[in-house]
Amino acid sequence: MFVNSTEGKNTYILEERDCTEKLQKKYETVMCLGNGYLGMRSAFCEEIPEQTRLTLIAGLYDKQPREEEELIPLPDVTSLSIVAEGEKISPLHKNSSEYSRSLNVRNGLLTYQYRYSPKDKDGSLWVKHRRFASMAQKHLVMLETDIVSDGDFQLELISSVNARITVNGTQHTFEEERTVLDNDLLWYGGRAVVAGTQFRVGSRMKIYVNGAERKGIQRYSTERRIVSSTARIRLSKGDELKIVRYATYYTANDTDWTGNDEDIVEITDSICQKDFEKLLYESEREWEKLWQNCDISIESDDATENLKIRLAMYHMIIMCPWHDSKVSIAAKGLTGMGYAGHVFWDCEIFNLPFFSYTQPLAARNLCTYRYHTLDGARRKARQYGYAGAMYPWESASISGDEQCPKFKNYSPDNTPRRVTCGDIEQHVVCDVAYGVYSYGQITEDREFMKKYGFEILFETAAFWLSRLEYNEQKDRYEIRQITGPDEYKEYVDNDVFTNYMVAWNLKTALNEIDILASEDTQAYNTLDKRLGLAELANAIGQKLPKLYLPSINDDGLVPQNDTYLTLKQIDLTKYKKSCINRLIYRDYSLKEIGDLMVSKQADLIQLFALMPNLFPSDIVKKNFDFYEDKCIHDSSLSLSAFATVAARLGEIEIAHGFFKGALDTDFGESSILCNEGIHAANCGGIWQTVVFGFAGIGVLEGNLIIEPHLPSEWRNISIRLNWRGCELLISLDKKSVTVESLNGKEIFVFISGKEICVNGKATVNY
């Protein structure tokens, strides 16, 4: 059950009050902890059937023969078996009650508690666990357990470092060392089987009874891939037992890795001198800085909406690799093994805008990752016979090589089918360029663009020039045999999303070449020598004017591709109303779906979301209605795009309906779609709907604009943004917009068409 703590007064706290096995995987995901370096699913410390213990480190991949790279689960440190009078207890035990679990997204603290009351014994145990991944010290995870006894109990506590975690049965690590070092430090060392990347995990348990530390009571054991500690304690009525566990993770990919285990042990020892509260406070200070840059506050009739929006932002924060530009955001972040930890177009189109507008340094890292993988994109282009850079559909390590699997089971009869995304879903190429270039526009980081960004922009343009096919009969260039974001339509010609994004890629590259040539000859000459900018500009000038762009037909529709409007129509009511994801696969194969006028997500609506001024509003509205009728929203990326476009059209209630659907994809009370990990792109889409849709914030001809479209239930909203170095607090209600420059920098903003100079604070009625 999703509720706001204190009946809606605190919209930073998510609380669960009913403990059921059915929803455990969902809550493990939604309440996942992380700091960008590591992610830890919020499984219980106690043993629960079907729960998934999982700790992932950003960028730590391995690859089995004939398989793709995937994230490596590192040893689990969360397990704490509590045995009371010979019986293992847990929140799901038949004698447990008064359960609650909460996640405070403001400081990343997970808390859960319950009372255990055995029927054949007087007294009970009140058990409370707290846990956080430190935002101040990226390698650190802290776990604390308080047990208050209302009776006499003999307890046995078993804590471990467990390296038996696999991915669908695949073990990705070799064991190098498992032992116990001085001062009760459980120590485990290993390395990735193929990549050979070393890692070290240390865990120390301190035990206190009524405030006094009990030393020397732990006994150790080692089994294959496990090192554990056992302590036995007798509690009397009124006694309070506190167990504090410190855990540190290090890998050879870390910039602070020295290769010397003694260095890690020394750091861990120094951390263990501080108590749980002190380390939590240090982490909270870093969280406070992050929220100061990005928070959104809404006063509305439904306080749970603000909580869910903050949950989406929380997840983007904990999946962002603040520490390293050689790592990016996976489709499931670090919350699960869905998509093997691979990076898609989701990052640039859905997640990157949040960071570009709120955490520019983090956004720079994400963009730089694509520069590190540029050589891999060049190799892929050559493999397919093209020039420039062809970014993989699925990326992982900085090798930049394609990680899309070759086969999956799509058909109702479960027969293997070739996965073609890595071959023909090429819009990712211009998506990467779009995201990187947008970062440069939002931040005015010209230094980054000259050093990294323009090379991505120009090399992706070079790819598209070689990819275009000339139709001599119609005297135009086309893009044939392609798949757009609507993956129900494979091998189509002239997908509307792809063609327009390619046109943007080529036009923007040509424009920036001209600017560099006239304004920064040194940067131009450097890139020209390496990439041949003069030849590139000449080729764009010849082909771009003849690139076919699907246009408005006699019915006022823009065709999604050359054949979409000729496909067979069927009644989609069954699929549009169903809460079962991809129900259509039970009735049709993917090939059969390709022949139907049905969309997983609508390519044209996604294009409208990125380019709101591409067509007149009446045309946008007509096409919105048409394609929504054909869309069954089987992609988690779909609802937020429809919500954003509807809000801009002034269809506020329709937009709000789609928005609620996006919120409930992962954060709905009974949704289990996120069992295998959060939908990272949907988290970004939620933020974009609020900021770009309802608040109407955007960029037009290089200017920041605000065109509010608030839902009727929202009385006011405040948003923290960073625009070209200016820290902004934007507050909106039903009648006015107030823009405040928090760092004193002067900017110009267009509010409902009025140009306003903001030097401090300005309010405009609309």
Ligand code: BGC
Second form
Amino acid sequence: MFVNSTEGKNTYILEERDCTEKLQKKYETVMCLGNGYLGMRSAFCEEIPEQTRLTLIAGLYDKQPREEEELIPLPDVTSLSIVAEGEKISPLHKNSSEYSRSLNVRNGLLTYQYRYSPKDKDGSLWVKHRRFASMAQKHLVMLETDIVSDGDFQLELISSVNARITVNGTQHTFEEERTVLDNDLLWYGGRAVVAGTQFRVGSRMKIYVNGAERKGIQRYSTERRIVSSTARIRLSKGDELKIVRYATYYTANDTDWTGNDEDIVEITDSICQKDFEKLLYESEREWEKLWQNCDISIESDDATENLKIRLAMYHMIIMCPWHDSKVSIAAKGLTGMGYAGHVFWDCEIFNLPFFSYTQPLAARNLCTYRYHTLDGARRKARQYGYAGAMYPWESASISGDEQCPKFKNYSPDNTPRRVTCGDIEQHVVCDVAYGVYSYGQITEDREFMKKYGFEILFETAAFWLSRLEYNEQKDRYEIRQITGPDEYKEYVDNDVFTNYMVAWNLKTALNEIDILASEDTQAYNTLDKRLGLAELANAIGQKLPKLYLPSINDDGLVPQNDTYLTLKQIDLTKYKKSCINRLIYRDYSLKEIGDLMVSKQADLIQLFALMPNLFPSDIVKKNFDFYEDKCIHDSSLSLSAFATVAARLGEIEIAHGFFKGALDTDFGESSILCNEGIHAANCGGIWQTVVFGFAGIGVLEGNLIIEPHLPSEWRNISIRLNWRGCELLISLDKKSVTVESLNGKEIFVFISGKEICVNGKATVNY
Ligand code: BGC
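In place of the form predicted on its own, the structure of the form predicted in complex with this ligand is requested.
The next block holds the full complex; its first chain is the one shown before.
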């Protein structure tokens, strides 16, 4: 059962009350722990079928021959076998009851508990586990188990560091060390098979009975790729057993890696001087700061909506590389092996805005990652015969090389299914530029733009100039044989999203070359020397005016591409209603789908979401209705785009319907779509629908605007944002908007068209 723990009051706690095998993977994902450095799925300590124990570290990839780069699963430290009177217990044991599991997104604390009452014996064991990945010490995961006995029980506890992990059969690590160090420290060291990156994992178990530590009772054992420790304890009625486990992860990619095991052991030893509560408190304080910058509170009849919005933000917080600009956000964050930990356009278009508006330093890291991968993007451009930087569809390590597989499985007709996204889903190139540039606008971080951002903007523009094809007959430039965001339409000519985004990329590059030349000669000259800015500006000036931009036809429609409006229409009711993922593949091959007027996800609507003022609202509405009818939302990126655009159109109930769909993609009671990992982009899409859609916050001609369209069930909402260094608390109800500047900075805001100057706090009725 997916409930809100305090009957609608605490919208920070997600609680599960029925333990079922079927929903195991879902809750492991949704309740996943993390701190941006590492992610740990919330599988149980006890062994049960159908669970996937997984710990991933951001940026730790390996690439085996004939495969793409993939995140490496690290040895597992979560396992704790609890054997009571010879019987392995677990929440799923037939003699277990009173189960509950919860995740507090405010402090990242996972708790689960149950009572084990053997049928053939008096008394029971009350078992409670708590676990968190520290926000204060990125290498640290803490696991605590409390067992209260109301009978006599002989217990055996087995804790381990287990490196017996493969990804679908691929073993990504070699073993270097496997031992037990002083003070019961289970120790495992290894390195990535091909990349060679070393890692170290330590896990120490401390055992207390009725508050007194039991030292010297652990017995060690080791077998291939596993090292474990066993303790036997007899509990009498009323005894309280506490097991505290400290686990640390380090890799050679870390900035604080010294290459010396002793340093890690020393740090681990000093952490082990503190108890669980103290370490939790330290982590909580960091969480508190993070929430302070981004929280959203909603007063509404349905409190689960606020909880789900916070879950989406929680996931963005734990997937974000706060510590490192050489890694980015993968499509599943660090919650699962889906998409092998690859970074897509999802990051810049869906996740980055949340960080740019709430956690600018984190956003800067994400943008810098794309700077580090520029050389890879340049290599790809050369390989395909283009100039500039052609960002990969799927990116991973800072090599920046394309990681999109060329083939995936077989098609129904027994031919290998060629994946073409790496070749022709090129909109990622302008998406990266768009995201990075928006970061610069939202934060006014000119220094970043001059050092890193403009190079991305100019090099992507150079790519597009070389990519455009001249149509002599029509005297215009076109972009042919491309895939837009709607992946059900491959090799199309003039995908509307791509063409407009390219125009944006070129126009913005041209403007910024101009501005930079007069603003900062030194920065201009440096970039000019490397990239040839005068020639770039000249070439943009020649080609941009002739770039074909699909426009409104006689029916008021903007064609998604050159052929979309001529495609065959079929009845899509079955696919639109079905909750089976990508049901259409059962009836048609991808090639056949290409000939049908059906879309996987928002394309033109995605463009509207990014550029609200491109067309008059009656045209937006007309196209919204037309394309929604053809869209079967087979990508998790789709619903939030439709929701945002509908909200801006004032179609609030429709928007709210799509929004609830987006919330339920991962956080719905029965949805298991996230078994392989959270949909990171959807988490960002949820935040954007609330902020850009319902609250109507946006940027117009460099100014912050607010044009609210609250769902009828929402009485009021408050949002924390950072706009150009001004920390804002924006509160909206059905009639008024209050903007408060929390750090004393003055700011001008347009609320429903009315300009106000906020110097402290201001309220406007709308
Ligand atoms: C979507 C893409 C998305 C990718 C990763 C695909 O199914 O069509 O737009 O980037 O998943 O989330």
